[in-house]
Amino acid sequence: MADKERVLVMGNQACVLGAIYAGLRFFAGYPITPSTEVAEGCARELPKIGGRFIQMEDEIGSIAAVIGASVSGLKAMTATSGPGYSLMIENLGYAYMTETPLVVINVQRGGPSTGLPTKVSQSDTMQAKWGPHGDYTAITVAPSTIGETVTEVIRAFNLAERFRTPVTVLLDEVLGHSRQIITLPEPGEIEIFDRVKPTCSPEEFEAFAMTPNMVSPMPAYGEGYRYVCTGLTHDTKGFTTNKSEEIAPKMYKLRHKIIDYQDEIHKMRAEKMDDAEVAFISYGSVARAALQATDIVRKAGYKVGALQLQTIWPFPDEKLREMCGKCRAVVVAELNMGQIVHEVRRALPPDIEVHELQRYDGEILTPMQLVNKLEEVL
């Protein structure tokens, strides 16, 4: 058996590799630091495999084009950073309402407004959950290494297709611009989920029917199945409705098709947690510093572990409580003024102390900063 291919890859390039592995065939985007290399990679690679790349006039047009491509049957993606993600929010709400699968890569930088285009941040974490108005449930994943970026982007596409919903992949500037030698997955090594197509006749078809798992089969436009695709609240055929008996089931579906199947979505990496009395909780590039800090403190004889959140939304409450069951304290480290820490406090029982470590000046959290914080806790 031949050795697997090993390549030196930048994080943003890894997004392209993972997306194409998952079946990406359409990308629309607008250049924005620090995500531009994702668009550049798609511009190079998609034409080689019969895919399409379009540079749009702005991020509003970009997400609109991605929605159109997905409804037409293609796996579709865009990439941006904070200001662009803000512009996409309204159309992301449309994608939630129309149950359109797509992937958005958000390589985070400092904000608000133009903020820090070339500096690192994790301050879009809450926006990935609460961006659009209204009731819906977001799915967001977050890798911490270049290899994980490939596999988490693949997972994002699988989740988008499985649940007929937008999925956000949260990177940050450090991860997007870091380079690492990785082993690429072989074709067929990772299972790929393709959207479920209808098997009924066109006359019987209902695009938003309530199925046992609450995810309706989705044909491509032009395949002979007619349905209305509107951002207005609609019935099972897509027609606008003001009837409460039709509105409530639609809203219930948007939430429970995800909440009731969280076990398929939640993913967490645990290191040295079996006997940990104190744990670091982190995500993205900060998780790398947390792992190194854990090794340093372990060598000094302290029972410390690390938990990396690979699924951010929906937040893994039960899994976190289970993993931290033996801990007396946790340190939540993140590159913002405190976003995930509030979710951790809500999820954990009150007898577990929750400590914060935040940095929001555009620089990284170092392993020694985590070690120094831990000294306060120990």
Contents of the next structure:
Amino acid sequence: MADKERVLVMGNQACVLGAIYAGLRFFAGYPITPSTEVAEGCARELPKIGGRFIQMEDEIGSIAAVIGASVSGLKAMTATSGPGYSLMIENLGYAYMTETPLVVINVQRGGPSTGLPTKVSQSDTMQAKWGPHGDYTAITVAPSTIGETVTEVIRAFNLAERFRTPVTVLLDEVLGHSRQIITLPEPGEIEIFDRVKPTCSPEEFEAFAMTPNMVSPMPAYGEGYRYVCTGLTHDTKGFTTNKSEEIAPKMYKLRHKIIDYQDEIHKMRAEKMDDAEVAFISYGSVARAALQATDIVRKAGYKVGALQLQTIWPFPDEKLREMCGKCRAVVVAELNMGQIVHEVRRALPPDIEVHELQRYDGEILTPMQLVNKLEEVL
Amino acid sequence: MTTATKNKKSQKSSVILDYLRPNKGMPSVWCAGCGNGIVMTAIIRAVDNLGLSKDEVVMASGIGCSSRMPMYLDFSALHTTHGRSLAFATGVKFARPELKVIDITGDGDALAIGGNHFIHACRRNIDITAILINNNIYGMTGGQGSPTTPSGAFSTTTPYGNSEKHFDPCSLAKAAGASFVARTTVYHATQMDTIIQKAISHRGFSLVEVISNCHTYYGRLNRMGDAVAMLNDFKNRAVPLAKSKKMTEEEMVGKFAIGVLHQEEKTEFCDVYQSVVDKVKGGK
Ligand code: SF4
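Could you drop in the structure for the form predicted in complex with the partner chain? We only have the form predicted on its own so far.
What follows is the entire complex, opening with the chain shown before.
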């Protein structure tokens, strides 16, 4: 094949393409608008490559089955939307605690509760960080185009495998359901990371051993390493513990295996930022409107740029400070009542004005709304 | 004791020791005399008799006293969230059909918080052996009423007697599609060995309900005496299936049938899915 493969797909289908490229072999899910096409795509495609698809009885069971498949050695994923994500939170916590790699796609709709099944929203941004109870560090990525959905889902799998942790991919209804012609990466074009397996003997093996990068090698069930996988706080062998000298290292590991290496996780797209005095900060489908708005005001002669957060969590404090170094003001645009804007305020020095633009009526932010907001700022 | 029987006995206890997880601090969290230990040794004997390797067994469980069992046995252990173990186990079995998946659960775990996962695992007829240790109460949290607490019985949340009706897990499993359903008690240890062995060998979803004693809470709150008294009670109330069929409903009041209550040949979920995979791949 001389030319790269070009296909017309919707965002939800792009999730399936990206996941399979990354090595997905197991999907468990439950129908929910607006994410259902991810499950349908997996049901169709996975058997063709010897993978497995199962529709579970609910979202609690879906992520449970995904965890079961992951500890059994398969790359596994589920997809849902707000109400289903809320149900998954219980076992998502189990996955953080047991350091189980997996990917959850959340195609966001309006909430709270059943909210707006067919309308766009970005109101699960904070939930992706603080969904389950307890202390842990979440990784969340967010694409803004269909093509980027493929590559961000691949990145989500790589991060899950690299850090032995669940990764949430935040889409939104508009992104999930809009269609675009995209170019697929060729086999081998994007590097795929697989979890590190133990090389020691089963006798020496400790399932949650402290290693130099704090990530423990992970065998699959049936490979001769018999260990305890439990959601109770455990020692390096996996045995439950109440000893403070064993609890603290486990908690430290959950956090620091990620934040000490967050440079590997951060990704941000900067457009026309070199001389920008004012910057749009956005993520997901809003980032597309921000790019258009930037073009419009640049033509009118204003020094405006756009920053798109592709990594949402852990929040890229330092990178954002660096990128906004020359700005006197930023406009944070999101489809909620103000979530990521608080992170931006926290991260940026006080001399940079932080303006906010929000929409929470189930509709998208248009480029003109962003332009109009800028008139207040400039 | 003759040398022959002595040898046999020491051989047997070494089998048990061989299957206990090395380095795991004993004693267990269980009260002395709890039925959970009897079930654990029955599972060991069943696995040993079947000649399964430790590496091919995965033991999943939820939350509760009985669900601590996978911690103590030298298999791969998946100690999960309350009520969800069958959904986790489904993921393991479907991902790696060559593994033997045994799920340990209790009456609260499987039938209250996990009721949905329980009926759907039965319906799929996925090849998992679920061993439901039914002690009619929540032991780990200190004696609250469960879905199998009989009407009128006492617990810390039914201090004036249970106003609710109780579930029969075996009828529920059969109605939901499980292809192997059996009931036994911790008194009937030999029968339990055979039943668990049959359940593991059965291809499809198997439920073994083991009536067990929580003398610490259920026994005490209902004035049933110590562990031995409760085991005696099971002995008196259990009726072999064949005999129970000849008894009238009136004669069966307060009693329950034990044995393999239901077994049928039925296609198994992973097998059927594999044939779909073969067809789809072949048709490409
Ligand atoms: S509380 Fe009851 S069920 Fe739990 S270990 Fe003690 S006797 Fe057994």
